[in-house]
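Take a look at this single chain, the form predicted on its own, given in structure tokens.
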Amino acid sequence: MIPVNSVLQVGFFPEIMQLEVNRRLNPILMIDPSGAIPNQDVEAILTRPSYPIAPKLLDQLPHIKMIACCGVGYDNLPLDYLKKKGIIASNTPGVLNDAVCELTIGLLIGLLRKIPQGHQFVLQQTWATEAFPFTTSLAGKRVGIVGMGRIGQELASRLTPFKVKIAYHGPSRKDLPYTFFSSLVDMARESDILILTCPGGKATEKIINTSVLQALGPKGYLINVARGSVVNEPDLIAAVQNQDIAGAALDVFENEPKPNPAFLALPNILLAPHIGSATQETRQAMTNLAIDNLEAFFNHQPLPTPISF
């Protein structure tokens, strides 16, 4: 049981998620994280990764002991501050793996096979007078996955039937049947496709830069379903403009929901509005897991999915 007026919801939740939140806990709403504090006596926060939780906000909430983040990413949380103040936190890993992997493969095939361009080709009736250009096959390609966590591993298992060769880069080697590269540049040089599934944060900030993109080369493709912060966007824009790489598909950007306008004019790029986990089933499961963590906190039980920091 979650006590009344004990949870502050920071940020907007889509309708299907808000209905689930209201059904289970009836929070105090604070849609704008920089706005006035509606109740300083709350003990927990429910939020989403798109809303940074600043120490300045937490300083005004002296009773906060728990933050439940409805999403797998938690680079919006000030972990050093939380650790210093003894505030625990949770996220919602696992429940979004299927949806993110589905979108990743959709973006990959859409980019290589030029499915959006084919759709326009038919709509504009160009097919009646021209042949659609040949595209690129996924089979036989070398795929480098940056970040071999839960999503990376599930993505690798889904890609295997496409007859690709898989490698990965991360902080350390894992007991997996794929080639490990300690150097990201070396893996890019040996890959036809780079897929980013790593977490955001300081450790991965702008790790995809000119050096990596030049190593990927003019026949290489980049897919980002991780965080916009992982990519040096000016370097990527220049790489696509100069044909240093063959193309890119992006579901995440540094500035959302208003990405760099240069992306909108690039050739051979496929853009999505950060919808990796945006299925009805996944968002309901994420919301329920976030609330399960809150219930565990208020019932003095171990959190189902705590964040370790």
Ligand code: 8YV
Given for the second form:
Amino acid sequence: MIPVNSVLQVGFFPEIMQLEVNRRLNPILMIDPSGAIPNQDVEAILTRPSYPIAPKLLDQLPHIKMIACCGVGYDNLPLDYLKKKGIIASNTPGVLNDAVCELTIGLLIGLLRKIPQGHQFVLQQTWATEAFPFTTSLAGKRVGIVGMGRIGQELASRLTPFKVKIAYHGPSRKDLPYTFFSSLVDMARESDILILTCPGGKATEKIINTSVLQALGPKGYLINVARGSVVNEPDLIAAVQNQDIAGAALDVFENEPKPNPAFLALPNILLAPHIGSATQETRQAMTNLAIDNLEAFFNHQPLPTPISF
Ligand code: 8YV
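Would you mind giving the form predicted in complex with ligand 8YV, to go alongside the form predicted on its own above?
Full complex below, order starting with the chain above.
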């Protein structure tokens, strides 16, 4: 049982998620993280990855012992600070793998086969006078996955039936039936498609830069469903503008919900508003898993999905 007035909800939760929250607990709402603290006696925070939880906020909550993040990424949490203060945290891995992989494959095929351009081609009735240009097949391509965690591994298994050759880059080799590259540039050089599924944070900040994009080459494609922080956006914009790569599909950006305006004018780019996990079923499951962690905390039980740090 979660005690009344014990949980502070930091940030906006879309309706279907807020309904689940309200069904199971009665949080104190702090929709604007920079606003005034509504109640300093709370023991736990419920939030989402899009809301950085600053130490200065936590310093105003002397009884905080747990943070439940409703999302798989937790680069919004000050882990060193939490460790120092003995604050535990949870996220919601696993339940969003299907949704994120489905969107990734949708973006990939939409980008390679120019599906949005084909839609406009028909709407504008250009078809009556022109033939839509040939595109390129996914089958036979070399796919390099950056970050072989739960989502990366699920994506690799879903891509295999598409007759692609799969490689991966990450901090260490894993016992997987795919080629491992310790060097990201080397993998880019040996790939037709780079797909980013790695965590955000300092370790992956701007690892996709001009060197990687040049190695990927003019027939190469970049797909980002990880975090905007993983990509050096000016480098990517220049690479697409100069046709140093063939195109990019992006679901995440440095500045959400107002991405760099230069992205909006690029050809051969496919943009989505950070909807990787945004299905009704997935967001309900994520919200309930986040609350399961809160319940476990208040019942002095092990957390279902603790963050290790
Ligand atoms: C969240 C995300 O899923 O899970 C993540 O790491 O990137 C987000 O899509 C979403 O904000 C739900 O809280």
